[in-house]
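In the block that follows, a single chain appears as structure tokens, in the form predicted on its own.
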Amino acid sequence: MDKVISGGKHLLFTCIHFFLSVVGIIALGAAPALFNGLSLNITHYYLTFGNLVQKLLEPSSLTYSYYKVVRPLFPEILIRYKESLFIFSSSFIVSLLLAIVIVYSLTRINPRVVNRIKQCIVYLEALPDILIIMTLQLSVVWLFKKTGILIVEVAAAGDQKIRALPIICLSIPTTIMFTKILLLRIEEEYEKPYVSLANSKGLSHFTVFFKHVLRNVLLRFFFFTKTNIWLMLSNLYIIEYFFNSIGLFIFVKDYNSIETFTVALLLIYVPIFIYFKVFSLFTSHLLKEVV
């Protein structure tokens, strides 16, 4: 019984911590409206939060103008949103394959060559995403010209999609931010007991990392991982801005309106919402023992 109402309290916390941050979301969007060069105009803020409103209520009525040609918002920034989303988690994808097997070979090395290596993952870190994307795109075209092969679009144009080279890119900062978090959480979890009773049993250095020790650290890598993926979406809006991708960042920086904003807002903010809630939901218990 206990659990019933410690439940129904956990969803209604849940429902009303959703509906507040939606009103947020849209109160944020409608935010231009509250501004009349320098002085306040809340009776039109207020009209402009009532007729968003609506129109969400009502996403037929959601347009966006192209060239003064006022067309439907829905589907094309659902179309700008799937280009961004598949960018987003292939990196992510990417990046933690990746950083999962640089920490394995880190800890199979000696720890004076590992420290060596974590100074330079501090470099590496403070690289600025910009010099990255330009190092890349300038060494495709070096190879280009002295080759005469393109292996990868360097930029789109129009409708075109491109992708390798935006993951490429996405993916390296992630995967140095994500290697530096998951070797210090591994080199923390080394430290308890259970792994040298694993060692002492004889288990191999493979067994342990992999079936105890990344478990344990991956549950809380999830959890934990709000910051990380704010961080990847502020450098992909670089990235999309630099490939000229087709994505929802530059359709709301090119298309900027407050229904636009708002929608892509709400667009990225409820999958975030929804994934640690159902993550939170199913591990919690598992969270405790780890911790």
The other form holds:
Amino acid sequence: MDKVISGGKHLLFTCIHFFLSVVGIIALGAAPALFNGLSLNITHYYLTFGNLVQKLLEPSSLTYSYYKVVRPLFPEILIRYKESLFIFSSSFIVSLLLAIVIVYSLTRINPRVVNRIKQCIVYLEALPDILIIMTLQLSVVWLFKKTGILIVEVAAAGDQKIRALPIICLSIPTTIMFTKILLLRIEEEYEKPYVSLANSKGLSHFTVFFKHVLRNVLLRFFFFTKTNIWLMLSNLYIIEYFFNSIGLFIFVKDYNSIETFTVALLLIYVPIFIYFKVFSLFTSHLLKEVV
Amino acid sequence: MWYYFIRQKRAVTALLFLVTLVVLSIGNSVIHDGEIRRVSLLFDEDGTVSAAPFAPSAEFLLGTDRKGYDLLHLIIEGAKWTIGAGLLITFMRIFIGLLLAITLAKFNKPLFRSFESFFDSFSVIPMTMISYFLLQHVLTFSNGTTPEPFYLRVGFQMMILIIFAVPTITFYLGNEIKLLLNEEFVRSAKILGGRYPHLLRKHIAPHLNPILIILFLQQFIQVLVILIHLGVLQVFFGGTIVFHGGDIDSVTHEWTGLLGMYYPSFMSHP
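Given the form predicted on its own, state the structure of the form predicted in complex with its partner chain.
Below is the whole assembly, all chains and molecules, this chain first.
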């Protein structure tokens, strides 16, 4: 009985938090109305806010306009959303797998080399993603000029979809970031007594790493992954711009109105919110010691 | 700490390099009034004419662009804006965030959580998107029209870049302070009659300082990345001048803006 009550309470709080967050997003989406040129305009902001809420309650009334041609927002933005989501999730998975492989191989080699590599990672992290994008784009073009083989598309035109290069570009900085975090956490984890117990029992390095250490680390990694998501999203924005892909962010950039902006923000935010809530619901007992 | 810092030769060299650039840059505005050397035509000894852009040579260390502006000179002129603005924005972000965090950490848990979820969206949504959305109309203007005064534009841009990062920093620091407040030594200090300001100064600050330094560096990189993103999207620090025919120019010649400005020429003449 006690458990049910506390569960219900938890659910109630989650709902309240969700509601507050959505209100926060709408307030953020209406922010452009606050600035009229360079001066503040609070009444206009207030009106826009109300207007926005009204429109959002009735999704079919949402539109976007392109040179005075007004079209309904809804099926279109979802198509764009799918494209962005595809690039985002595939590069998330790719970088995570890569990072795990890198970290695994790092645990097998000489610690002095590992220190060297760590220093390199620090330098690589300071490298702006734009440089990576430009270098990749140019090297593909250069290779095409030299050999006549176009490995991947460099930019998209019209309705064409471009996926390979954006995913690679997004994966490189993300992989570096993931590697750094995982390496740090895994080194902490290796200090714990259960690892030496497993080693002394004669379990192979591979088993200890993948069956015991990685499991514990990944759980925490997923829980504290918010900053990573933030960084990836902001890289994705610029990547979509560079490759002219037809993702959500470019949609918002091209047809910028308050409604498109807010809907896009909601589309980005809601899945992340659900992810974190569900995750904390199922693993809260496991993470008690951490939080 | 200073002693430790000075012993690291690489860090000192980097710092000296940046300081020299900034000093040169400020000197440039004082002596040359911010003018940039421009040579569009050059005559050889035997009378042949060559036109800009010039490749790097003894006279132009880094070459010139298509309009004949000396690139090294441009970089020096831009240095003070990039470094100055970056540092100022970062400092203000953390300062405001810290003040708010200190206030918020005193609140009880439900209220704190409510605030946190209200501003939760800030921690997920890309800064570039918001700032581009807000700044684009204010900062871009075409050649010949009279825009808002310069200091207002810069102030507005800085304000936007500061405000939208403050919530994330506030809640990060707030959570840290809350954790520290629950430590045993803080509790015993409280029992002995320490008030909140005393606790902050004597017990929280020593633990918070390293976090603040790391946060400062992180935020500085983040500010520069956002400025670069905006530069690529052709919203330059201080304003973008759009000429007839789609040519663009930056008002402050700030580095990240230069990057965005010369990206097209980089792509067409690799």
